[in-house]
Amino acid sequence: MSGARRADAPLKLRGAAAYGTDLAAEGMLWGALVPSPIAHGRIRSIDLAPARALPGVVAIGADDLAGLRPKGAPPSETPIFPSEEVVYRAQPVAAVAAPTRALAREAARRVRIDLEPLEVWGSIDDLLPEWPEDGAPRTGPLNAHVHARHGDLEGAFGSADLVFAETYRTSGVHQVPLEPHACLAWVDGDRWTVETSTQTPFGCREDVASTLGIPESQLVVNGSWVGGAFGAKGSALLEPYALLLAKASGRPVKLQLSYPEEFQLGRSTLPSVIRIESAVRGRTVVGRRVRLVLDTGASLPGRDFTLGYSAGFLLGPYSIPAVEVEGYALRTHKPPFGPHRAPFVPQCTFAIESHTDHLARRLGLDPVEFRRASVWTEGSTTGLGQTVGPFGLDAALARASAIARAWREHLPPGHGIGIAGGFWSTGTGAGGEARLRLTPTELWIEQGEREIGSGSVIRGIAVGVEATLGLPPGTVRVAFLDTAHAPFDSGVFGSRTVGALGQAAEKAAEALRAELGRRCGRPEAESAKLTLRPGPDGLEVDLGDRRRPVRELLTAAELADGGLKVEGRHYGRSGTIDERRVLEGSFHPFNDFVGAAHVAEVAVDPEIGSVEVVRYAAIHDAGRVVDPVTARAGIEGGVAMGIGTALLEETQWGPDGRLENPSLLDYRLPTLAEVPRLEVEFIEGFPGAGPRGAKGLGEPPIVPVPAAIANAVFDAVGVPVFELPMTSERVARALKRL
């Protein structure tokens, strides 16, 4: 357990943390991109002449790209620039770059764009409006197709008692970071390199070294720290161009978005229908089908990473004898969207938990211990056929009843209560790697993330380094090192941060334990209880009978290099499925099985439909809390984030493409009268993947939230909503007051 400060919180409180937007160099230009004024067209002539005619501009566009790319580079797999046509909104047709961010802009204005007007695909009700049956078409704007059974389905639905099906519908929801992307890059020689706002230096290396075409090891990615970035910030985005510009000006040159361009471009998450079909004989669920639509933008095919990953989810964490689950993911003429914290899960779980709501509900049964009925508990197989581990939902959903049962003792009229219980798989198979730096008074774990405000690289990864040898809460010290000195890790992203670097940095910590025994001449068995400590002059190695001072271990090699360094390496085993269950496509297999239950009361205004959240409580399966404080915090966030989703986000795109919402005037965003005080409870005892039986809590508390409100809104209305976000206007229609 750890109630240590966090090492950041100085830092940012005297507002000396630097963010991508503060980044700057000497001689430094500003970059622009240039972006189209219509969602699809094709390119009939780009003139970046009245924009080269600016003193001190340079610009670039696809004719310029053959001689800024290494010679010899292959095709980029994503266009950069398009050369024919463009498929979105702003999409970026050319860069510029001047000394002022002023005339960067006024530059990327002056470019002259000539575009023929071509069809726009704007929604998935136009391009699928009846629902897909068997042999639907698979070409045109379909991005990707999965498909998977298990069972005997038609006897399930030929012997049900009743057969029940609901259609849900989900907007696109933006991350909304305090800070829009923003970078800053150079190019000397032949090294490449870009400081960042990223979740993700070394897949961003990846991304961009893939784009320009060019050896990963010529490209270095260093991270600022980050101002926020649930998932906007897992891939490369703004780096390219600006790594192109200061090739082009042979200057650094900073790119930053706007916030209007951040709305537009920050790949906001997907838009969806849903259907849910179940068959049922007696009390229980024998059958049920699930089909999906998503609209992924102008997501390239097999690049959609949602589709294949979010259906499992749409099965819900229940055991049922026959299952289909089939998705479709449409291209449209928006720009590619993306992973928004949790990707897709909490829109999955409004519509599986809404429906099980109403299911129950129209069976006269308790909708908890309908569920309680046939969830998952350690041993069961899901419905792509994993064998599920240790999992605390049947006690998390136990606890939310009792919750719940003393809130209706007092419960108002217009008031409702809604419960609801949801899964999350942490992403601790995404290997990685820590090196530990001990010095005679400071230990410090060298890595390559960066803290993105969760607290799982500043503080997760350093608690079971200090657990392992000993050392007070808060000694050990966290180094963020760019991708050319940092040993590799796949990023900070599915709640893996603790789970896996956590976990290469404990490794690191254990193999430093055994390396300091020893030295001190203990055999292996007794360096297990070998411990650091502080002292008057330094760290000491404590060994029970003695302690010797780090300083006297240390080689004279070692102590000119900086301190002693060993390295972890945590590389988890990655979940499988039944590959004969699936049909088409490609399912992702769950990686550790993380539960919550929440309960929400709320208020609901029958003549307009207002909705307002009154009290709420989330209990989670947290395997092993390893920081109380950070935990907590992370579920409270978690939570206002999904009040957020359930009801009032939701990207408006017009017709032509347009996003008609591109502020924080128009966005509406949950304020802190709108978040009510919340019950945080753990449920121990179930352990995961992370360090002694942590399991991840970034995606998870957002999860249930939704779908917990929407269940309350039924209970206290007796109507139903179909739709997130379930704003006023929806609910009053619901309730046909409109």
Second form
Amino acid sequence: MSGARRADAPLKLRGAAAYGTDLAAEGMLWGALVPSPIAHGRIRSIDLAPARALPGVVAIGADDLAGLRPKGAPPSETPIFPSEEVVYRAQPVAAVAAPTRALAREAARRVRIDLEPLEVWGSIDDLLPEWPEDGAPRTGPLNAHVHARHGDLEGAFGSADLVFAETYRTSGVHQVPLEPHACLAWVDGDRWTVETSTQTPFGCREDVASTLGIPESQLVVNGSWVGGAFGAKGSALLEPYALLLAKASGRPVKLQLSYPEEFQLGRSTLPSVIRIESAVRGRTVVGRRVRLVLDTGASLPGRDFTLGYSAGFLLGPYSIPAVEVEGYALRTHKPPFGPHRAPFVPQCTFAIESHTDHLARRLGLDPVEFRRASVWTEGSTTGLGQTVGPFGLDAALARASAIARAWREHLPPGHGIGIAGGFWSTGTGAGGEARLRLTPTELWIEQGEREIGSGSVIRGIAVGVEATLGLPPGTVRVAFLDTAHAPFDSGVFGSRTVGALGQAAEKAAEALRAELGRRCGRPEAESAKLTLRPGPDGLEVDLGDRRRPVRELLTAAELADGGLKVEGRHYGRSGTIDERRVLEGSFHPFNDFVGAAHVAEVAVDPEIGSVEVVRYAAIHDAGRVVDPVTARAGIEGGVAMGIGTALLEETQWGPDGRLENPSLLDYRLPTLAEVPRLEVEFIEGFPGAGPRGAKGLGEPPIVPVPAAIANAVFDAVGVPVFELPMTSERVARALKRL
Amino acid sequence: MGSFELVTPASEEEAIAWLARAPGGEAAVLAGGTDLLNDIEEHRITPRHLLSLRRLPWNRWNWIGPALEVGSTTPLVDLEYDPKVRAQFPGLVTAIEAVGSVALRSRATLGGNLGRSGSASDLIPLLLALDASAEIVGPKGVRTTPVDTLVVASRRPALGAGELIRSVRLPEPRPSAYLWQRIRPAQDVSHVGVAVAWSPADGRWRIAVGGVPPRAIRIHPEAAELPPRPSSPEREAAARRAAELLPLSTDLRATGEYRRHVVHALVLRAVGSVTAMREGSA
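Could I have the structure of this protein in the form predicted together with its partner chain, to go alongside the form predicted on its own above?
Below: every chain and molecule of the assembly, starting with the one above.
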């Protein structure tokens, strides 16, 4: 199957695609959030009167909520405005709306906030002294705690030839969507509507409805084009405020974050400390303990799920007889933690794959062969007791090793080569539905996701439909409908779109094919051979022996109603873990097992510590590549983003809970100059759940990047770097140059 | 962005007269605007008037004997791609290439960079090592001042009311090098910039260091204490002194300790590179 032109490309090139930031309505007001000036404090008073004194300004605070939410609505689980304590800096304590954006900002500045400062936990280092290196915490504020173990750990560690223990640190990274969060809301009677830049229109509807206490049936979420998301736009953020301001003012209200606000209020990933201990007998890891201590700010949306999911990756894709994994989500006075592409798995992979290389070096073993001796293959059992499905990591590692050997033949002095493996589990367990609408001239997929830029919706879900019906690539069109009109879908996250919504669309295509067969008088068994094809006067059904125009097969009612509509649904089944191994909190089974092995070549300045990635290869277990151009582009973007996590990106938080670098000057994304020549290869033959055996590729490409680069630095200079990002100063310190 | 009035005088006299009359704190001078517009967009300043130098004939350069005189609104790319400038002032070209992107350098100007006097400027250390001077015009006429006395503080050059930088003069071609260190190689702010030049006229070395707040520092030729053809220990000693002379400044980009380490390493490399240039041309 070859790639097709992206249907959204002309719109975006012409500037005709309306993003959240482009949304506008006649008579709309601009909203602004009133930020808490400190990270932790008791509220004495919040006086909105000075804001309300400005012409045309509407201001709302905690006291106004009862009058704005529907009568009898249950209390909100997510606090809209705090009434007693602020728990992070810039937390919205009130909101205002005004005829201009400048006036809204001025009104926000005029709100008088009187707070009694309380002690600030600015970093997990404030809390870590209470967390002994090798044991359980004695005390400390937790957002979540998970714990699992299996096998004879005491025996493994007691009889080990070597216990190899390391501690890693990672910094916070922000998703940095170029388009900040933005939405436009209005309220008409009891019908609440919000247009917004979101990855999950239905998830947003659920979040907003529960926050505001309105029935989902009275709320419509209409997604705009999305200017980048990377996890940042997976749950509601501004929508409840915009809707409440719209309700209070009786006007449409636009709310959009400035970029410094995006950095401070967006839900980004926060720092961590990771401890790994391996018990080795001979050349084999016989026991492993891992601990993830994660700064989760004021709260951790999804709590156990988010923590257990990330911590589950920390054991690595290896069969080890005795394992223990523990995760602590610490509470600090930072904004709530949020998911960043493959949430926290690049960081966990950096730790476990660096550890694996360091251990191989200690044992005098080739790092790839060391991995391959215990890497999962289909039928292996994970540390949590799940049986591994088709999984191509071993094949990817073998290929990576061959590439590295070839590179090493011409390796200049000062350069190093590193390999890391990684894996991902697609979120295909979350369900979705798609509807096909066949008109005499076009075939549409009507659905409720939004294209976030990767092509997974506008191309990814179409390929299975095209293949099923024999249509040329690029002929099926994708319609983006609001939550009142689209069939339900969970949204774009977890690399699930192609695997889950793509399957729903493919099933709809199979049902459409059967229906067309029936209408042509063919028995069910024969309809599988039927195809659709563009003809001179619209679409035709090709029955092999003859053709019939689609126009003749539609009823008058269908023609009047926009076409023949057929639905398909996919509600996935996950594997199961062995719950007896879970001691506290929850861990989650993986769905499709998706593997990747990356090879990095770096040049390190051994005195200054600067690292340049000069060459890179990414080998991906893709199940089956259904759209080569889109697949390759996804890998390239993921690697570029991973280079940022590895070398550059870092939110710098002060002890007072202030974000010190909320700008693109001091928060450094990689530019093209930092992204090297990139080789991309796909491994097929380990099928996933998606159409034609496709696996999701949205998140896998970022997973091994920091680890591969760290291992290349280790190869170049011979000393490990235990902290992300590996800035030149950190590398110079690891080299003991200062 | 707030609204402002754009003033585009057609002559030097008109520009000076307008600027001298402009109410204090309400006017800003616009050359390339690549730095100024950030300040305006991020509300650090809210000027009511912008004086654009676009129409003044200051966007060209001339050779005056061995000296290069650069009009202050000359876009950096014009110097960057001139073969003779590349040959005669190699360090200057390296420093220009360190500024932003090609697109930005096609707007950014040498005079604007001096006028902003940023502590992290990649150009100022090199101008200091070349003993560059600025020609300044104002209500009281024309004066010439060394760049060292002009760039006294970030965003606040030593300019009087109504004064503008008309040109920058580089007195002689010198073997010179500029080396920088940043977190991100492309389009980032240098946390250390080291410029080294050797003067054929007096046989002395010049060393200047930027990126370290509060301003770029010129190390006095005597303090550099490098003989015309320094041995390896002499270079090492000079690099150590340069590192010790600097204030230790820690910020979000780097610790003072690391900056000192980098200054030491880069001075050593830059002196080595200039020595190689001299040997290559000898």
